[in-house]
Structure formats: C-alpha cells, structure tokens
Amino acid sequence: MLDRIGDRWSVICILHLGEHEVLRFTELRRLISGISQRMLTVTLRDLERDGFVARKVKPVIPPHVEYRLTPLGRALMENVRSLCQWANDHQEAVRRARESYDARALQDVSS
C-alpha cells in the first residue's frame, strides 16, 4: 500500500485528478511533465485497481477514456496535499541536513 501511495507518479496523478473533476488520458499526460504513455497507463491501472481512481470509457471513435478520483482517492488526496505542503515547508531544512551529512561523510573518508 505504501509503495503505491508513495510512488512519484501516483502522487502526481492523484494531485492533478484532485484539481479537476474529470481528466481524459491525454489531458493528464499533458499535465504531468516527463511521464511516458506506458508509465501513465500502468500508474492509472494500479490506482484504479486499488480503488483510488475510476475509469470510464466513452463509446465514441476513437474511444475517450476519462479518469476521476473515487471517494477513497479524494480522502487520500487530502493527506497527499498535506505531505506535499510539509515537503515544501521543510525542503530547505532537508537540504541543509544533507549538506551537513555529506560534509561529515567526506571528512570521515579523508581521515
């Protein structure tokens, strides 16, 4: 479960779907920079399997596939937003901690 909700692409999909009522596959792909068509397909399939996303195929040519968050997905989105806010609020402290750690590790190697 944590693998899914902690996955980079899953988090981004959940956030974008939370900002829009419904998104078609192509719209979602345009919104997510750097994701391949295959990775988006796999991510959405996994999120649908876990009950976070609902998929609807419209019977037109070519078929239109729409995605929306389920109630479970919306509940998760609120927690994901909080986690993203925490990350934004603390990114500078994490950067400083990493620099301090790397400096100590480099000093230990040269000793």
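Numbering follows the first chain given and starts at 1. We call the rigid core the largest set of C-alpha positions that still match within 1.5 Å between the two forms. Keep in mind that what you see is a predicted model, and the values were worked out from it rather than measured. What changes on going to the form predicted in complex with the DNA:
With the core held fixed between these two forms, A103 has its Cα displaced by at least 2 Å.
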Given for the second form:
Protein chains: 2
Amino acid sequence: MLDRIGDRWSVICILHLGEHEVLRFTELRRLISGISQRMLTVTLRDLERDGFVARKVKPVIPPHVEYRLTPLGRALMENVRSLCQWANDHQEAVRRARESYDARALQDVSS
Amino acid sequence: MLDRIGDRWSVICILHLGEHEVLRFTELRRLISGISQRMLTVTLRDLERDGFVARKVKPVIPPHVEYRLTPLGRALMENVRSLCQWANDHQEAVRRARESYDARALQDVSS
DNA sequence: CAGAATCCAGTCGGATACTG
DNA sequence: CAGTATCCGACTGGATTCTG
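The form predicted in complex with the DNA is what I need now, so please give it after the form predicted alone.
Full assembly next; the chain just shown is listed first.
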C-alpha cells in the first residue's frame, strides 16, 4: 500500500479530493496542472481499485463522471496531509542540510 | 522531500535505524534482505544529504562506518512509522477492495 | 569492510492519435 | 467529456567487477 503513498500523483489527487468533496475528471485535470491525462486515468483507476476513491458515472451525453473519496480514502488523506504538513514544516531544515552537504562535497573534491 | 518518503528503500532504512540506534553498512544490508549494495549506498547517501542520517567513519582497517538517525531523522521516522502502522491496520480493507474491483472488472469483460 | 564504476534490461510516464 | 491505445525516450535499479 505504501506504493500508493509513494506515488506523486496519487498523493496530489488525494489531497485535492480532500478539499473538494467531489470532482469531475477534467476538473481534477485542471487542478493538477502538469499531469498528463494518461496518468490521471491510471492514478484514478488505481485509487479506485484500492478502495480510496469512488467513481460514479452518470449515463448522459456527453459523459459525466464524478470522483470522491471513500471513508477509507478520507482516512488515508488525513494521514497523508499531516505527513505533508510535517514535510512542509521541515523543508527548510532539509534545504540547509543539503547545502552544507554539497558544500562539504565540493571541499572534498578540491582537497 | 516527499520523494524520500515515497522511496521504498529509504523508508525501510529509516525504520531499521529507528530500532537500532546505530548500524554499520553490512548490518543494514543484512537486515534489509533484498537490497542491492548499490541501492543501499545511494539511499544512505541521500538520507545523509537530507540531514536524516549521520554517517561516522572510523579510520581503521578494515573500514568501520556507522549510521544513525539525526534528531530530524528520528522525527521523520516517527511520522513514517505511524503511517506504516495505519497502512498495516487497513491493508486487509485494501485487499478486499481490490478483489471486489477485479471481480467486477472480469464481469464487465465477459458481458 | 564499505564502497565506486560500469553496463544494461525493465519500467515509467509523456506525447499523440483515436473513440463512444 | 472521459477516456483507450500505441509508441518511445528517460530514468531506475540490479548484477557484476574493481578498490583502499
């Protein structure tokens, strides 16, 4: 299951669905700028398969498909969100660590 | 930073370092059966670069290198562990969701 | 012991074109 | 609108070999 958490697009999808209750395919596509429609399709199918997202098709023309989090998906979203929150709070520390590491690496090369 | 959380080997490394305080390269390698020495090297260097892991080299022959979590790394580990805990608690639900999805998918094909 | 370097097969994901 | 299908370049990570 950690695969899904480790997947960039899955996380972003879940986060957006967490703030919007229900979203159509194209709405999600617009929210997640940069995602290809192929990856959105694949990601949503995987999330649906795992029981995190519910997909409802309204049989009209043109097609109308809604996505929303299941209770399980909402629970996952809470966890993911708090992890993202933590990541956000400490990203500055990581940035500094990287800078100092890279600086040391440069030193080691020149010596 | 979510890259690191999403990386399978990073998560496993962090978890092991969370229960062992300090580990040598080969000890980690043995604990994480299945990892190649290349990926262990790469993973540890990335974790060190991000400031999650401290690497201490004792200049003896043969080499003796120790890895341990930094305070930042320990904080990350707590988060990761609770997420893994959640994942574990709900993996059965996911398994069922997948089964029912796959069953439905088969139906749809045959109809 | 703890890596570094190289090679290479497999996978991922973007771009594009087509459809009910 | 909401996909599916195909092609293909890029990156990933394992296996292997070599080193202080």
